[in-house]
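First, one chain by itself in structure tokens, the form predicted alone.
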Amino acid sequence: MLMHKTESRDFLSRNLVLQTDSYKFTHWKQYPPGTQYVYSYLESRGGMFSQTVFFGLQYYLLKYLCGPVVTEEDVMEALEFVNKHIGPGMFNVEGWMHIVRNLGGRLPVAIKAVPEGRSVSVQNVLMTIENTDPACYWLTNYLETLLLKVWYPITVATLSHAIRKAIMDKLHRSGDPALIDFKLHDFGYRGVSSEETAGIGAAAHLINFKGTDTVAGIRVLQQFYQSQEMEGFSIPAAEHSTITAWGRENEDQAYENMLTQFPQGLVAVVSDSYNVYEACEKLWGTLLREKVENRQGTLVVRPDSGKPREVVLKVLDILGAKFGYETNAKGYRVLNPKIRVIQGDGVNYWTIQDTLTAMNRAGWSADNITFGMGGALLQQLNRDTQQFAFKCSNVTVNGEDRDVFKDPVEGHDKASKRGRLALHFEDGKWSTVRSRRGVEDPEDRLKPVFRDGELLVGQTVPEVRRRARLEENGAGKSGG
């Protein structure tokens, strides 16, 4: 029997009390008697990159934790669920009802974090969280399941940032660095696991670049990062169906239609439906050449199959022979401004660099190409890409602070930090140091962002982008 839409919506309605791992329902029974406060932190223990770009926490705070987020109905639903799921007596109904009745449904926790957009060396604290009500000592790590998901936007932002640096290096060598903002285009909307993933991941990419086809990312920035602007841009572009629908014998008409329908500005046309080399030489470069050159804008040819390095070089050589090129002041060839290339298949962190290196060696400037990246940007990564961990490092029991840590004999790389923590930046280096309760550390780069249901700092897109550009602008040692 199919449910009506309203029934389905009710069934899938959000209940923060149930947004945790099953075993955490029982953890309130497991802390030492007299536990008042539990203090935990987030870090990247290492991984693919030596630094991570912190981004996305504000989304989770605003969407899930701000304001009254727990009701009596939520608690009763969770009680019934856990009684059936694990067994009677396992759910902390009194603890959650304390939050509902005495705290107005607001979560009694304090969170400090690195300013969003900042790059921090791995193995350093990025965020801390502690309960503010001693009756809710169990809440800190109950929220781990939700808050640790910030690994995803951080990892996407980190990957995208690393690609920006790699492309910028090649632009400095062979072309115009001012073109960087549109050198990596997000093609990942269809390749992710959910609408929320698309929004968060694409927003993280837009901290580093401004080109995207993933609409959800722009909407996340507009809603959760105080944006009143259009934060991502795209252009008219063909897909295979809009070309192949004309039939192979009419491929030239399909291409000509694109030039006619979009007579100005940038337009991208996928050109590998049959033979990309013939398309570049015989159709774009011969039959339609005059129309391309007379058009008020730039045609972007898109190869979409084969090995990127090999295909791009061959396409550039053909287009260069047909449309001509100039040699820039750095000694590299730049195609006629009426035509460019976007590579959108087989694109990842390594193939981008491989392709650009091959182009430079062949005398082609990085100005000639843009990359479109889909699943490799938003989906082909996981929590272990940067080895993210959320661990308790301090508890307060009967007024006494205790260090908490783990150091497995068979996994010293998983040893956790001890005590209360602060993040310092000095002489261009990040370090995590010990701190003390109630003692303010003026050098601490972790800033209060959330307390007792309230967002304390609203970070904007320009602010986040500015921090992400610190190294690029020669200010990387500021730590700001």
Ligand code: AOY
Second form
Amino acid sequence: MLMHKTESRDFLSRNLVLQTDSYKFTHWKQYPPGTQYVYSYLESRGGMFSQTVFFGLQYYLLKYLCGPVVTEEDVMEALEFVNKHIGPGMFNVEGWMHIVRNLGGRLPVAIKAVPEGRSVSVQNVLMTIENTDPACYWLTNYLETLLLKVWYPITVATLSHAIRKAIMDKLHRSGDPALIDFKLHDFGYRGVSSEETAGIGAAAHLINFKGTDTVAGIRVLQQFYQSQEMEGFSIPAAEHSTITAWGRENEDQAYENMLTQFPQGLVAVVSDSYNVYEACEKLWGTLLREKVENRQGTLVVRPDSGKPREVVLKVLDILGAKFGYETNAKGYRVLNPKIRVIQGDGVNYWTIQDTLTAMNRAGWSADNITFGMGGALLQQLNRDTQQFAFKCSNVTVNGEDRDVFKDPVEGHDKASKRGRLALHFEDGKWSTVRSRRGVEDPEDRLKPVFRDGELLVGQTVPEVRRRARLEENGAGKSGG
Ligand code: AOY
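Please supply the corresponding structure for the form predicted in complex with this ligand (the preceding block corresponds to the form predicted alone).
Starting with the chain above, the whole complex follows.
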């Protein structure tokens, strides 16, 4: 029977034992006899960006792994499932019942990770995990399927961070760097694969910016990053339905209504329902010009079709001619403060830079524009964008530590690290070094975050944001 939604989303209706790849049900039979500990790590092997911004692990720990997360019912459900799905005798029922009966349903693993918000060069360890109970050697990699999903918030945070840097460069050259927090607005809610994707991805963007229309991201920060404050902001804005509902012949009234309904502050109006150039020249720039100029706030015109660079330049030229502009101290044109532009169509890492470069060449300050980014921010990414991998690098067999690694002849780029690992940061350079069980490395940047069902540190939005700004503030080389 179909469940009512309050029941289907209930925590208890989830079964952690089944949140893994099918083949992992059979791996407990496959490690060498005497295996006591399996130690694995996470890395980005490379990709679009040379550093990744670590973010999102705390969400996965709190949502899925903290506290008592396995019950006898879960184990019995999984047993019956696997018996039919793969075959009898495949599921590790004794192993899971040990966790239920002797460990109170708490997962016997220790996880260390780099503090959230930090940028780390690719090919370095970002997180390590090891079982703490030798009876549960099979658990470490059972959790790979769930834990490796952290690739997604890391990759969104990394992309958003890189765009912040690209826009910041242009603001330094042509305008006011203090405007950066609202220069990339998240338009991606509708384009993602699920509500959970929206929440996690939008939260990752909010580590770098404060503008968002993806409400779910703010709620993730409130529930999983102890946020007490409003972490993302938006403004009244039109969509095509609210403009086209007036009919083509009444586009002017639709726009005038926006000015009267929202008499103060910022208001954004999508202006390409019919002809964005005529809307700028004849409606905003002529018929409604005085109303816009006398309004207590700023009208943000949104083109939404065509090639971003070309349309933005044309719209800026029309609005500049109609509303006027000033030349700032850096020698760039800034539109009349009553009017700005937001481009939210066809926006990605490349078109943002293309548009800003073209604006720069035409003498327009980056102050004039904000970008809205949707699918390219939250969905047009995958685990290979930064080549994320989770690999075993050490096993303890009969009390003896052994290096473990892969190095395929046809793919040396897929070679994995060996041994227990620590992460160092010295003179502005990240490196992964070997460590030994039970020997503290005071230089290790990986910090314990989870042990035996407990979250060990609660990271907050302000501290995660502060770490994500270290390089921007010139402190990246000294650590922190
Ligand atoms: N939002 C800034 C505020 C948001 C939006 C959301 C898809 C906004 C538009 C705007 O100005 O125009 C989802 C497309 C647009």
